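Here you get one chain, nothing else, as C-alpha cells; it is the form predicted on its own.
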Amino acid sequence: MSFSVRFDEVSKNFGEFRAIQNASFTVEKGEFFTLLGPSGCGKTTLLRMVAGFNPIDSGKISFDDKIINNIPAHKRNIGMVFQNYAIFPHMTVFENVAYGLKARGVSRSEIDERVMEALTMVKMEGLKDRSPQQLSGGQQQRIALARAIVIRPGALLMDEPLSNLDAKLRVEMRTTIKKLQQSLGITTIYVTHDQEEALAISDRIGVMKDGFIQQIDSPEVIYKHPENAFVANFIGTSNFIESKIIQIGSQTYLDVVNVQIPISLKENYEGEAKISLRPEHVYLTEEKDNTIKGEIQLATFLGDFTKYEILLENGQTIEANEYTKDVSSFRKPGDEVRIKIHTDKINLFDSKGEVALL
C-alpha cells in the first residue's frame, strides 16, 4: 500500500555546508513527483533522507502521519533504483529480483509467483536465468526496477536512474517508468538534472537550488508560469532582455529596446525589469509600429522549425524558433527582422529576477 511522503522543516547540514533549508512540502499518495535541479542542490541529499542513508538534522519526514526520522532504513518500506543499478554479478536475474524477497523471509512459492509477475511487468521473463553480464544497460535498469518494485514498497525512490543510458534508451525507459508507476499507483519520488524527463514523466516538479526548494508545481505550470528567473532559464530556453517598468499617467509600461508596451501587473513595480521569453514566443512580424527591429545572426534548419539568433538594437542576442509549417521561405543570415511582444506570452521579473510580476 503506498503512502505519502511528508517533509516539514527538514534541514540537512555537512560541516558548514548547508545541503537542505527548510524543505516543507508533501508527496501526495500515488503521485510522480520529481526533485529537479543542478549538480550540488541537494536533491540527492533529500530523496537519501527518505531512504534513511543521511540522518535527518532538524524537522520531520513522515509516511502518511508516521514519522520516520529513527527508523532503520531496512524497515522504511520503500524501494530504491540507483544511478549504477547496484545489480549482483554473481546472481543470476531470477535471484537478482528475488533478493528483497528472501530477506524478508518469503516464501519460496510465493518468491516464484512475485519474481515472474515484476519481471513481466518490466519485460524481462524470458531473460530469467541470465547473468547481469550478459545484460545491455537498459535491461539491467529494468532488473534494477524489478527488484524495486517485487517488494511492494509504500514508496518508489529513483536516483538519476536513466543517467547511464544513451539518448534512445533513456526515452524509451523513461516510458516504462511511467506506464508502470501508473499501473501501480506507487507513490514515486524521482531525482534528474534533465529538464526533458522531469516536463516527460512528472505529476509535479520540486525545482530546487542551493538547497532551497524554488518551486513546485505541474510540469506545464512549471515551463509556463516560472516563480523567478532561475526556474525559467533551467527549465526549456528562455530568452532574458533587460527592460523597464515606467508609469505614464495611470498607465503602465514594459518599455523594451524604446519601444512601449502597456501591461498590467500583479502590484504596482517601477524600475529594471527581466523578461522571460521563449524561443517559440518570440514573433517575427512584418509590422513596423510597436515592434522591435533586429537582424539575423544565424539560421540553423531543424527540419520542423528553423532557430534563429537574433541580434537585437540593444545589443542582446536572443533566440527564435519560426516553424516549418507556418512559413513558405527561410531567413538568412544579415536579414532585418520584427518582433512583437506578446505579453500574454512572456514572464517578468524584478531586477534581481527573483520576484514575479505577471
Contents of the next structure:
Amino acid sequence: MSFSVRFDEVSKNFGEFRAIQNASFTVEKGEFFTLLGPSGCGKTTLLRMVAGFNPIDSGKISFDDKIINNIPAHKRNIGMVFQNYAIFPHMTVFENVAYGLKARGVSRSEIDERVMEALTMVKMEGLKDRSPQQLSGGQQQRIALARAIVIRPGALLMDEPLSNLDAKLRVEMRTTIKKLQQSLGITTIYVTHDQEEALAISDRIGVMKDGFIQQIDSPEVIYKHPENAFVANFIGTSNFIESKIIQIGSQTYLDVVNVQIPISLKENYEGEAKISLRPEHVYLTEEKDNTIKGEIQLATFLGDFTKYEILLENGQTIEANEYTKDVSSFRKPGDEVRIKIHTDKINLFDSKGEVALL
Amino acid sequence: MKQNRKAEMFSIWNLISIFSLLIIGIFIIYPLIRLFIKSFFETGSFSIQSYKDFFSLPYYFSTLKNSLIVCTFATIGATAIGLPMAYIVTRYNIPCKRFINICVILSLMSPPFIGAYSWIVLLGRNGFVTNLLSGIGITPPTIYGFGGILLVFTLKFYPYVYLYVSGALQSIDSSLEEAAENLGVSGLKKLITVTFPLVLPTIAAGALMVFMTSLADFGTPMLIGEGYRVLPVVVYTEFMSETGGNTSMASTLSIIIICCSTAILFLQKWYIGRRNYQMSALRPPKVKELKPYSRFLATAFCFVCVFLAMLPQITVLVTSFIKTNGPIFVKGFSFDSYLSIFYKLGRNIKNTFAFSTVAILIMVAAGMLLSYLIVRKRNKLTTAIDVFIMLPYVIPGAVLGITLLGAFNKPPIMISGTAAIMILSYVIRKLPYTIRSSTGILYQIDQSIDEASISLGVSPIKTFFKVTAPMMMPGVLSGAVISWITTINELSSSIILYTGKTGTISVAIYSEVVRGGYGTAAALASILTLVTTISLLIFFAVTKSDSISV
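Could the form predicted in complex with the partner chain be given as well, to go with the form predicted on its own?
Time for the whole complex; same chain goes first.
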C-alpha cells in the first residue's frame, strides 16, 4: 500500500523569499524520514507541498513513479497529522476517525471495524463517543494519528506533531508513533525542530537550513560525521575551536591553541580551520605535553556528569562533560586543566564551516 | 506548471470572488459613482454650482455646522456617561451587573427615532411630564431643537462607549496594575498613568462610533429637531422636493456627508493603528469592594443612566395601552391601539418580517461565503471585496436610499417601489455586522482543520460545508442577530424607498408620529421592542454570554 516519495529538483518561492531550493532525494517505501531544521528553514513548506497545500513552483514530486504535481490535495491519499491536532470539534472521536472513510464510500460495517481497529492501535477505543473538548492534548494527538492511518494512506505526513505536548508525554508519544509506523510499514515524513526527537525516531534525517537540504543520513552518521558546521552545531552540542592547518615537510599538522597535532586530511588544505568537538569528547587530563591549557570557569553538577565551562589560552570558552563514574573528585572554578585532542573524535571544517576536511 | 496556475485562477473560489465583486459593483459601486457624477450635473451640463451653493449659502452650510456641533456634543456626553459607568460596573462591587449590561444593550438596539418620539411624548408640547409640571406652574425647557437631539443621541449612543470600554477594562491583566502599585503608584495616579492610557484607543473607537451613528441618524433630528436642521434631514427634504427644487443638491449633500464619515473613519483607523495594544487578561482585574455610601452613589449613577436610556421603551410600552382620542391620550387603558394597527397596518407588520427574513437569509449565506473568501483566500480580489463590503458603514441610510433609488428606477434594473429594493438596501446596510462576526470566528479556526479534511479525501468545497461552515455557525449567527435586529428597526433608507405597498413598521411609526397618531405609533414601537428583546434574549441564551459586539 505504501509508496516511495521522490523529490526532483523541487523549488518553492514566496515572492522574493526562496523557501525551498532544488531539493532532490527519495524517501523509500516504509521508511521513517525526518525533516529537521530551525524554524523558517522550509521543512514545513516541503511537507505541505507533498500534502498538496502548497503548489510546487518547479521540479517534480512523485509517489512511486507517478508525478503528483497536478493532483489536488484531496486525491493524493496521504494521511496528515497536524501540529495543533486539527480535530473536528463538532464531531465525536468516532466521527473524527470515520470521516475519511465516509468520504471514500466505505461500507458502514467496514467503517465500524476499521475505526475501532485504529482506535485500538492508539489505545483510545474506550473514548470513541467523547467529544474532542473532553480530551487532553495527548489524547487529541492519538485521535489525529488514528484518523490519519485509518484511511490506509500511501504515506503519513507529520508536522511537528509533538511540539504542543509536555516533555514526558512527548517521549511517550514518540515511542507510540515509532512502534505504529514500524508495525504498519508506512512511509512516513516527519517534520520537527527538535534534534533529540529526530535522532530517536528516524530511519534517516534530512537536515535543512535556509531552504537547502544540508545533509541526509542516518541519525548515527549525522551525529558522528556532520558534513558542515551548521549540522554539527544543530545536532547535539558542539564546541568550535579556531585552528590552522599547516604543512611541515610532508606532514600535515593541526595547529590549535599553540599545540601541533599530526593529522591526515581527505584532501589537501592549508590555512584557517574550525574544529568541532562534542563536550563528551573533550578529554580532561593531567598530561602537559601536546595538550591545551585551560581554566575552569564554571562547574555545573548534573548527576551522571558534570558540565564545565573552560576558558582556553586563546580566549575561547568551550564546554566539557566529565562523567561522574569516571572521576573520583570534582574540579572547581579556577582549577587549571589540560585538554587532549583525539583526532578521531573531532570533526574539522574549512574556515567557513562549509566543507568537512576529515 | 502554467496549467497549474491557470487552474488556480479559475478555481471555484476565484469564480465566487469574481461573481461577488460583480454583484458589489452593480449594487454598491455603480450607484455611488452615479451619485457622485450626478452631484456635478445640475441642468444637463457639468457644473460645480451645487458645491458652490453648499459652501456659500447659509441655508445649506449651516446644516453641516449644526451636524458637526450636535454630534460633537453628543460624543462628549456619551463618553461622559459611558466611561465612568463602564469603570464602575467592571471594577466595583455594585449589584445587578448582568441586569445593567442587558438593559444597556437593549436600549442600544432599539431605533433612535423611537427615543425621539418617546421624549416628545414625555417632554413635548403636550407631553405627560410637561403637562404635569405646568400643572404646578413650572415650564420645562423645550425638548425641540438642539437640546432634544443632544439628549436623545447621548442617551441612545452612550452604550457604545460603555460596551467598548468595559470590554477593554476586563482585558487588562491585573498584573499590569499590580506592577504599577508595586512601583509605588496607586489610586488616581495609577488610573491616569496605566489604566486610562491602555483603554484610550478603545474610548476613541467607542466615541467615534457615537459620532458616526449620530451623524448618520435621520429619524431623531427629523422628529425632534424642528428648526435645528442637520445634514441627513436636509438630504431627505431636498430629495423629496427634488421634482421642483434643485436636482443635484441632494446628491451633493449626500457626497458631503459620505466624505465627513469617511474622514472620521480614517481618523479612527489612523489613531487606533498607532496604539493598538493587543491584550488578553490571564487574570482579569480584581473587583474592588466599596464602602456602603460610595457603593450606593455608584449604583445610583448606573441605575439612573440605565433608567434614562430605557425610558423610551418603557414609555412606548405604557402609552401603547393608553386610550387615545385622535392624537390625544385620554384617561384609561385599552387595547384599541393594537386593534387599530392590526386592522390598518397589518401589511406593514407583515412586510417588516417578510423583508427582514429574506434579507437575513441572504446575509447569512453571503456572510459565510464572503468571510471565508476574505479570511482564507486572501488575494487582491478578496481584499477588494473586504473593502467594498464595508463601504456602507460610512453611508447613512437616507443617502443609501437615494443612491439606490437613483440607480435602479429605470431599466435595465428597475426595482424601485418593490420589495426587492427594500431587501437590497437592508442587505447592503446590515451585512457588515454578519461579515464582521463571521470573519472574527474564522480567524480563530485554524486553517489546518480544513486541511485535515482535505487530506482525508474530501474536496475543498465539500470541506467548506462539512467542516468549516458548521464551525463558523455560532459566529455567523451572533452577527446575524445584530443584522436582524437592526434590520427590523431600520428607518432611514426605508423612508426613502418605501411605497404604499412596501411600508414597514418603522415607516408606519414615523408617519403615525408625524400625523399625531401617538397611540398607534406606541403600539407599533412596542411590537418592535418586544421582537428586539426576544431576539436578544435568544441570542444571549444561545451564545451563553451577556454581552454583544456592536
